[in-house]
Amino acid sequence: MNRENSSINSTTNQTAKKSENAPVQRWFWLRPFLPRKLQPYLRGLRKRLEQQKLNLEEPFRSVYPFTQVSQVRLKSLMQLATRIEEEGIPGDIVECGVLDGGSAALMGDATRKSAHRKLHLFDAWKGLPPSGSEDGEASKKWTGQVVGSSHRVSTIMAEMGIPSERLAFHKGWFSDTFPKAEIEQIALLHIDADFYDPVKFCLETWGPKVSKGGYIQLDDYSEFQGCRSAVDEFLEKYPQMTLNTYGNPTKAYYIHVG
């Protein structure tokens, strides 16, 4: 398997730390006029139209309308999910920040031979929570945005043939759902939670449960300063974990638990 990854270097870290902004918000002028509950369906329609212009292979083509994760990061997730299968890494798959289920379905597809691996899906499906002081002023505009749909998650899982028995939906804010979830061991953890507080909570709660040889992929390390700060602080506490990148020039960031 082609493993296009390399350890993150100091130059990349310095470049990331210079960026103190949140991502540019598409259709910012239209958002105030649209009911948030319509976001998942309008986003899905937009992405299906975009998809017609793209030459995507399966399973990336199928999941495209159900995710905002970039193609590079989806390919990285696919490789990491394949690795835990090939290397026999024990544990379940956990995703914190599911949106419409595209990235979760991709991981489920890559691990379909392991019917025992649960897919734990954590999301409030109410948009992003309020940002904090660590996230910077630019992040405030994202509060309440990026609303997902648990119904659309079920739709893509069915389309991809992921058995419902493998799925564990944890609907609600992380502070309410994490304490109730019974997860003993994790092979692959995907964190797409954007802001400092939720990313820190995800890492502190589930990071220690990732098996040796397992992986943690972080969707927002280079986009949101709060996410970057939470990850850097976590890594200082766990020197046995290494931060790696996949792809060039657009990158996916993931931790390999050694």
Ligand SMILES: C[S@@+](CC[C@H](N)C(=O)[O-])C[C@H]1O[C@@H](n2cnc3c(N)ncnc32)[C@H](O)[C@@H]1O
Given for the second form:
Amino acid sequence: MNRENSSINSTTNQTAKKSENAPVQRWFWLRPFLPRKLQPYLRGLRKRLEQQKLNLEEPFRSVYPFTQVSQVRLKSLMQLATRIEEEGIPGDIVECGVLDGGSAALMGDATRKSAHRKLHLFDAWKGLPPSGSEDGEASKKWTGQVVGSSHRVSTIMAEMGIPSERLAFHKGWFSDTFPKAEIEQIALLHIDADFYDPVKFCLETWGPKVSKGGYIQLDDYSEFQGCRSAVDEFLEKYPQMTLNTYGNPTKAYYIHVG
Ligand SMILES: C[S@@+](CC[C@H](N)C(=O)[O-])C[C@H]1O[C@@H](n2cnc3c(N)ncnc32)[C@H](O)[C@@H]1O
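Provide the structure of the form predicted together with the named molecule, given the form predicted alone shown above.
Below is the entire complex, every chain and molecule, led by the chain shown above.
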């Protein structure tokens, strides 16, 4: 592990000791009363109202109602997607944890000149799976929450003009869909699956397929302790990979594959 990794890890570990190991859940008292299938539509409505008060530029404005990813992390994703285009890094784009498609649509938008780059979209669209012991107590309340909609993914892709031929929907739990997916090479991998087991599985399955010069962005490194452990374990196995950050004080975390 290089010096950059060590300093990032020590900072985030200190944060984890001081604070919750998982994000605070908004509207937790209301959740038992709302059918889970409504979540994507209610979230979309809330985000449309929020969006009106924000002065966002395109394409961040269009994707806002379709994503939970923070603005700084979306900007980082956009920058990485632009870099793989400029640097001609070969491979497809893979997102594990798609929800309503906002972050995926942004990556599709930034790579629209590369019609050959497929956008592989992996999600069960059934909410988060059960958390495990590595995720800690605070993560348990997230199980079954964060329900997205593949229909809403198609809506934002169409709104953004991303051709359907570029899209590969892999609907189901990762344990069922990963073994069936045929992906040769990846230029940009976005992992947004929150918990230890899925993040570890994503890294182990797709990490070795990322091209030299490609990128892996990890949405939950500073939010969920399980994600952080999975990433740290992966980096220990692959010391040639470095963990970088973008933005301050909220940070995006990404690996540049060397
Ligand atoms: C935080 S959301 C993704 C957010 C999204 N990238 C966005 O732009 O808002 C996490 C998603 O990961 C999916 N997920 C987590 N673990 C999974 C697994 N093991 N198999 C399939 N989907 C999974 C959940 O269904 C959920 O939709």
